[in-house]
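One chain comes next, on its own, written out as structure tokens in the form predicted alone.
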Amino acid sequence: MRFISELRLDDGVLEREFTLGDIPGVLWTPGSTSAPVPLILVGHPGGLHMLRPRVAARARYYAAEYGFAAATIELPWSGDRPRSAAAEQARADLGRALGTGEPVGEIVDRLVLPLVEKAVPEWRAALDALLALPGIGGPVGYEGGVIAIGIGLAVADPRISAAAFFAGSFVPGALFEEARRITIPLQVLLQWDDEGNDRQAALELFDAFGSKEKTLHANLGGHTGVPRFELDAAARFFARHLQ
């Protein structure tokens, strides 16, 4: 991991742009700590660019009010990352089939699973250098989407104690059979009204989940119209498993 750029913000937090390897990502840290702080690693959908706002406005609260650590990195294949020819054909068949009410399912094994598969051990390499940065120390929580990613992780590394997921995106059938061996506490946000989302599917999906402390918090509302208490109660379910 190399730092490339330090920011102290307004509010005291510390942002650090860092690569690691050819992956970009940033790390904000509270402003003054007397111990390791845990850690929560901030998903999103690609496009670190375009969404660095939004995921900063997640980080920044988590770090100024309850004194974690939070992370982000770029996707495979977005960003200026290099793309990927079958990933850019998946998209494409994707939107053309929801615009014409075709089923979509092979199409998103196509799109999710090799992304899945490239972003989780990327992710794990993250954490590997996160965790050995002095001031950090764990637990680690992961929050956010894209939730086919967060379900990977949550299975791969025991390090993940507990994970707020974004329910907002696709995902395949295989990973229901993946969800049923999650058994960390849970907290899964459901925007009802989300015109991109398959809300049967996802409700599903939630009872597949394994662990037996789980919540659903479901909202009127299309994808961006999430309400700003739920920021403060996902960093109160990580206060609860994480401190």
Second form
Number of protein chains: 2
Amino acid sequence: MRFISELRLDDGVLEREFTLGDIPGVLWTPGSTSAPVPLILVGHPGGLHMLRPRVAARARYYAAEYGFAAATIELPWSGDRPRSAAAEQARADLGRALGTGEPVGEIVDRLVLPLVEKAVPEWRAALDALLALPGIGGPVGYEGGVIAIGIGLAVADPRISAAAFFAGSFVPGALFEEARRITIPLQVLLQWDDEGNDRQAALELFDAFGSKEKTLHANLGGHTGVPRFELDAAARFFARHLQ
Amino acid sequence: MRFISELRLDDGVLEREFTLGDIPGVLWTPGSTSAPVPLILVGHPGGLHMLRPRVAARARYYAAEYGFAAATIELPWSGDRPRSAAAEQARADLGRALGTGEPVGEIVDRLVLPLVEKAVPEWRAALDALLALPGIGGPVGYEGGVIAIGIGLAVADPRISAAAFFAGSFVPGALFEEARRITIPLQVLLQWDDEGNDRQAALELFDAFGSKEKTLHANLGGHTGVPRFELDAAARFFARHLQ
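Would you generate the structure of this protein in the form predicted in complex with a further copy of the same chain, following the form predicted alone above?
Let us now look at the entire complex, which starts with that chain.
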């Protein structure tokens, strides 16, 4: 892990860009800390150039208001990283199928399963590097989308102690089985009128998680309409489980 | 409204029992306040003798942690209040029908609609009296069950500015229409495995509410298994809308 920029923000949070091999990422740490702090991995659908303001707003809130470290990395085949012809094809196929109302199951498998397979080891490598930094002590939470990556990561890595997923993207059928193996506390965010997401499938996924403590937060509105207060709800969820 | 007892609790909250005509009630106010404070009406299924500890715990939390006043009254035909033969019969019929798996729609109508009709004016009278007290200034929230009473009250009384309902009891079909008329911010609590409650009906009721801001909090577990952190989630919901 190599830090390539460092910026002290007006809320006291230190924002550092880094690279981990060829993977770009960003780390936010609180202004003043005495003991090592817990870490939240902030998930997103890929393309940090576009999404950076939204991801940074969440990460800075966790750091400034709750004293967590927060970090994100670019997803495979997104942003400045090399593209995958298969992923581009699957994405185009999905758009076309959604337009014509065809079934999307096979396309979702082609799009999401390879992404999970490549992204999970990358997040775990980032976690290795982040937890080796002074001042970051764990425990670790994962928040946001892509929920399929979050599921894969939570199953693969016992260091993830709690997760606040955004049920706002397609989940291959195979991952429902993985979901049953998850037992950490969960908070699942669902947009009730998400245009690109099947409400019933999201409720079934919530049902499938093996966790004893799991809470669904469903809000009126479309995919991008997550109310601002859900950020604080996520922070308080992590405060209960990581502090 | 006549106060009949007054107790200063160890968290500084002042707990006062009162009667409003023949209706017993309890008011909790924060230890120290400068300006008049908002008021939360704490709903329950009736029978304050039994439920008082749970209702008081919620009310005291709102008062001690968030500076709200909180109040409750006994429901019609419950506790020490005169019984209704029709309500007792409907309750017995409901128990039997649930045991045998018969349809309950007509029984729920007989049980809940007269209760709503009698309880809503009583809550409104209590609201008149409570808002006339020095130190209580509104705005007003309603929280808890019986959700059918909360719906009726929110439709009837424009002083109710926000509501955190517990979707844990039967709702007559007629009240779905009322639910569409509600436009205040809502937070709806649903126990995912509520033995006595139909999950699908609860989701349909959530769908029916006319409010632009509505959030569903679904938690794993049965009717009495509402996690303790939902109390703070309700308090923060009210803090957003009443303060």
